[in-house]
Structures are given as C-alpha cells and as structure tokens.
Amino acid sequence: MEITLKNLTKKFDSVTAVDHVSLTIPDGKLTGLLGPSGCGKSTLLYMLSGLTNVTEGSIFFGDKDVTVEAPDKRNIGLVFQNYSLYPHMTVEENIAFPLGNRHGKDRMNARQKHEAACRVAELVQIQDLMNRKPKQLSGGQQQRVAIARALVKQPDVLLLDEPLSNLDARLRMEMRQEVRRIQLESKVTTVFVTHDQEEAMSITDTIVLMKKGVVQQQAPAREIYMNPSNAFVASFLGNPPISFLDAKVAGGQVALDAGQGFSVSGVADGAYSLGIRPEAWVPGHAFHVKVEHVEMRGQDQIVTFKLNGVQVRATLDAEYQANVGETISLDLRTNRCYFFNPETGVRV
C-alpha cells in the first residue's frame, strides 16, 4: 500500500508540530522517521493512524482520501513503545484479541482466531509461548507479541512508533534485525518512527528525516549520508558526529590552519561552513595536527585534534600511533567534506 502525505500540517494551539509535509511512503518497504525529540514524527505517525487528527492537508492510503476515516476503517497495524499487552490473557489470545472486532461476512470462529494466531506467531518466532502471560515473557518476547497483534489482522500498513526504546542495548541490536526479516517476509508497508540513527540507518529502506515539523530530506540510509542536503542532515547521521568550521576558498582552494589547506573543483570563492567527516582522516603527510585526545574502540580510534580552533574527530586503524600531546601526520579525503551555506545551513 503506497502512502501519499500532501500539505500535511497538525498544529496544536500556537505549535506547529508537522509543518506542510508533503512525501510518499513507497509500498512493501520499511519507511524510518527519524528525527531528535520534538521533531514531530510520532505525530505524524498518529496522523497516519488516525489516532490524531489533521489540522491541514490529506493522507491517501493508495487512491483513498483517509484524512478523516476512523482508526479502524483505515486496516493498520500499529505497535506502541510500551508494547500495552492485556496482563490477563495468553500470547494467543493477546495476539487474536484485534480478530474479535470483526462483523458480518469478515467475522472469524475460534479456530480460524487460532490459526491465524499460530500463523503470525510462527513468522515472529513466538510459536512456543503462546499459552504465557506477558508477565512470563522477556521484553523482546512481549514486543514480538505486540507486533503479532499488529500483523494478524493483515493490515495494508504497519506503523511502529519506537518499538525498541525499553529494550537494552544487546536485545535491542537483535530485535532490530527481527522487525526488518519479518518485515521483508510479510511485505508490509511499514513506518517506523525513531530518534536511533544506527537503528534506523540498519534496517530501512528509506529515511524520512525530520526537524521542527519539517521534512529536511528523503532518501536511502547511504545516500542520506553520503550526500546531505544541509548541514542538519549532515549533523544528525554519523557517530563520531562530522565536524564543522569555518573555511574561506580563494581560487580552488581552501585555507585552514597554518599555511594547510587542500583543493577543491566547482565551488565558488566564498566564506562556508566546513563539514569533514571522521573517516576523511587517513595518514598522510599534508596535516600536522597535535593529539589532544584518543578514544580506542576496538578495531578503531576516535584522535581529536584542533584545526582552525576546533576540535575535529578523526576515525583511524587501532593500529595507528597517536599519542595525546604528541603531532601526527594526517591526508585528508576530500569527498568525504562538504561546503554549506553560513547563513542557511544548505549544501552547495
């Protein structure tokens, strides 16, 4: 089911909490909204659902206006961050609890409820706890339950809002890959709301990335990272995060700390916002740069160092030398910098 949003605004009061966003969610692909707290996603989620109402604009679930239709008209599956299991039923009867609403010619008896039941706990892989109580479950159990629920009813879309957040760090890495395999499988139109950049750079198809309400920039997890459109995009994908500073080009080339700088094509003489991501730091011989810090993580090391008065993160080999104090030579990968406009954060 493809999802067309046109002008799609909900402001509450003098808050404008979606702000004319205009985008379409592609049909049998998992879709991430991503966005810091407050961006306005999981409103927009809600929108979707129906569970909130829209203040300007349209939603279309294929070629049907459902901007105004009733939750249970719309045929979604939604998952809550706090799972909201029924404490006093089985894994089988919190999973066909949605089949009992149904009437007329789509009503189901006791045992089409139970095969439907078995069918989608078999593709959550819960098929062995169905006589539990949540209380008897782990956290991921509980929210495998949850998404059965979602996915019983066969819903033309799945909308997820931040499943994972009260899953620890381990589980929560697992449960990921679980939600993109039953996703692929069940072939689902999915929205997937999260603030985790890793989470939702992992597992999506595309990424919606929001801030204030409004849609900064559409695309697949690597091309959102590799080519942002402005320095917000820039700012929020990437862990080390990319470093900003000022940087002037004068005829092809940029210049940055004692006499260093390196060339650059097709980008205009002018004053910019530098963004350099960790990775563009390898050994080399054009940067002498001083140690200030490094941070081991394994098969990497974050060194941080100054360069034009602020601090910049480099990710090298764990097998490279660099010791707090002493300077190190460095190149520097210059498609992995961008030049964005001071003033709006736009990239040039």
Ligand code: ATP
Contents of the next structure:
Amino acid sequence: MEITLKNLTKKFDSVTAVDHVSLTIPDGKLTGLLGPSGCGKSTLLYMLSGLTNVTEGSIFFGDKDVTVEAPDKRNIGLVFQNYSLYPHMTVEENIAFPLGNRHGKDRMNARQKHEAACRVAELVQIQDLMNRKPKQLSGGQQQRVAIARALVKQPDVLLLDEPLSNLDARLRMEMRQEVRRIQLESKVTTVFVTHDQEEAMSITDTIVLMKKGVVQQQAPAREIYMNPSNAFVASFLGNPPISFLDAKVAGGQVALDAGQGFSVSGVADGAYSLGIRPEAWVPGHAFHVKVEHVEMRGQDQIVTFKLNGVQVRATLDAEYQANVGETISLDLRTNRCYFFNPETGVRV
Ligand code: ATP
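To complete the pair, please output the form predicted together with the named molecule; the form predicted on its own was given just before.
So here's everything in the complex, that chain up top.
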C-alpha cells in the first residue's frame, strides 16, 4: 500500500509538531521515520494511524483519502514501545484479540482464529509460547507477540513506534534484524519510528529524516549518508559524527591550518562550513596533526586532533600507532568531505 502525504500539518496550540510534510511512503517497503526527540516523528505516525487528527493537509492510502477515516477503518497494525499486551490473556489470546470483534462476512470462528494466530506466531517465531502469559516472557518475546498481534489482521500498513527501545543493546540488535526479516517475509508496507540512526540505517529501505516537524531528506541509508542534503542531515547520521570546520575556498584550493589544504573542483570561491567524515582520514603524508585523544574501539580507534581551531575526529585502523601528544601524518579522502553554506547549512 503506497502512502501519500500532502502538506500534512499538526498543530498542538502554539506548537507545530508536523509542518507541511509532503512525501510518498513506498508500497511493500520498510520506511524509517528518524530524527531527534520532539521532531514530530511520533505525531506523524499517529496521524497515519488515525489516532491523532490532522490540522491541515491529507493522507492517502493508495488512491483512497483516509485523512478523516477512523483508525479501525484504515486496516493498519500498530506496535507501541511498551508492547501493551493484555496481562491476563495468553500469548495466543493476545494475538487473536484483534480478530474478536469482526462482524458479518469477516466474522471468524474459534478454529479460524487459532489458525490465523498460529500463522503469525510462526512468522515471528513464538509458536512454542502460545499458552504463556506476557509476564512469563522476555522483553524480546513480548515484542514479538505485539508484532504478531499487529499482523494477525493482515494489515495494509504496519506502524511501529520505537518498538525496540525497551530492549537491552544486544537484544535490540537481534530484534531489529527480526523486524527486517518479518517485514520482508510479510511484504507489508511498514513505517518504523526511531531516534536511533544506526537502527534506521541498518534495516530500512528508505529513511525520512525530520527536524522540527520538517522533512530534511528522504533517501535510502547509503544515499542519505553519502549525499546529505544539508549540515543537519550530515551531522545526524554517522558515528562518530562528522566534524565541521570553517574553511575558505580560493581558486579551487581549500586552505586549512599551517599551509595545509587540498584541491576541490566545482566549488566557487568563498567561505564554507566544511564537513569531514571521520573515515575520510587515512594514514598518509599530506596533513601533520597533533593527537589530542585516542579512543580504542576494537576494530578501529577514534583519534582526535585540532584543525582550524576545531576538534576533528578520525577513525583509523586499530593497528595504527597514534599516541596522545605525538604528531601523525594523514591523507584526506575528499569524496567524504562536504561543503555547506555556513548560514543556511544547505549543501553546495
Ligand atoms: P520523541 O522521540 O521524544 O518521542 P518525536 O519526534 O516523536 O519525539 P513528537 O512526540 O511527535 O516528537 O512531538 C513533536 C512535538 O509536538 C513536540 O514539541 C511535543 O512536545 C509536541 N507534542 C506532541 N504531542 C503533543 C500533545 N498531545 N500536546 C501538545 N504538544 C504535543
């Protein structure tokens, strides 16, 4: 089910939580709504669900305008951060619960409900836990039940609001792969809200990155990381984050500290905010910098030094000898450097 948003806006009194958002959420794909706390991603998700009404603009599911349609008429599955399972019901009863209030031709008998519950339980791999109560399950298992319950009605759209944030780091990583597998197997159009860039980067087909209610960029993970449209996008994605420094371009040359610099093409003379990804730096000869800090991560190390008066981070191979106080020599891969308008933040 392709979802189209046209000028979608939500105001809570003086706060504009979602501000004239227009975008297309592709059919059968996993879309991540990403952004810092308060950027409006949950509000956007709840407008898709119908639980939050729209101030302005419209929502289409396929060709159908669902802007004012009640939640139960939208054929959506919703999974919340806190699972929201019924504690007195078994896993199977929880999963089958949404099938209970169907009428007319959609009404299901007990056997049909059991079969539907078993089908999704198998998909999320909890078929052996059907008789347990929620409190007899781990957090990851509870979240699987919540996903099964959301899928049992074969929704056109699955909406997930920070579904993994109550899980510890390792389980979170495991469950995010599970969400991806379940989405690929069920092929359901899925919208996944998260503030965790790594989560969004690792499992989605496309990312919608928001700031203050406005969409900054919509693109697949690789594209949004490699081609950020502005300084906010560049800074939100990447760990360790990109470093920004003031830089002047004159005659195709970028001047940095102590006569060091590099050549660029296609960038007009002027002042810029230069973004350098940490992986842009590699051992070499062009730049001589004094190491201020080394953070060993195992597979690599984050080496910090100053350039143009600003702290810059480089990720270097763990075997490379970098000691605090010593000068090291590095080259710069300029395809991981980005020039932004220093006032607007827009990429040039
Ligand atoms: P988080 O990651 O912290 O959940 P979010 O990106 O999901 O943040 P929203 O919950 O959508 O952000 O909130 C967007 C803005 O709207 C915030 O400024 C928030 O305070 C405001 N807001 C959200 N719900 C309401 C409400 N019911 N009444 C008033 N303001 C609200």
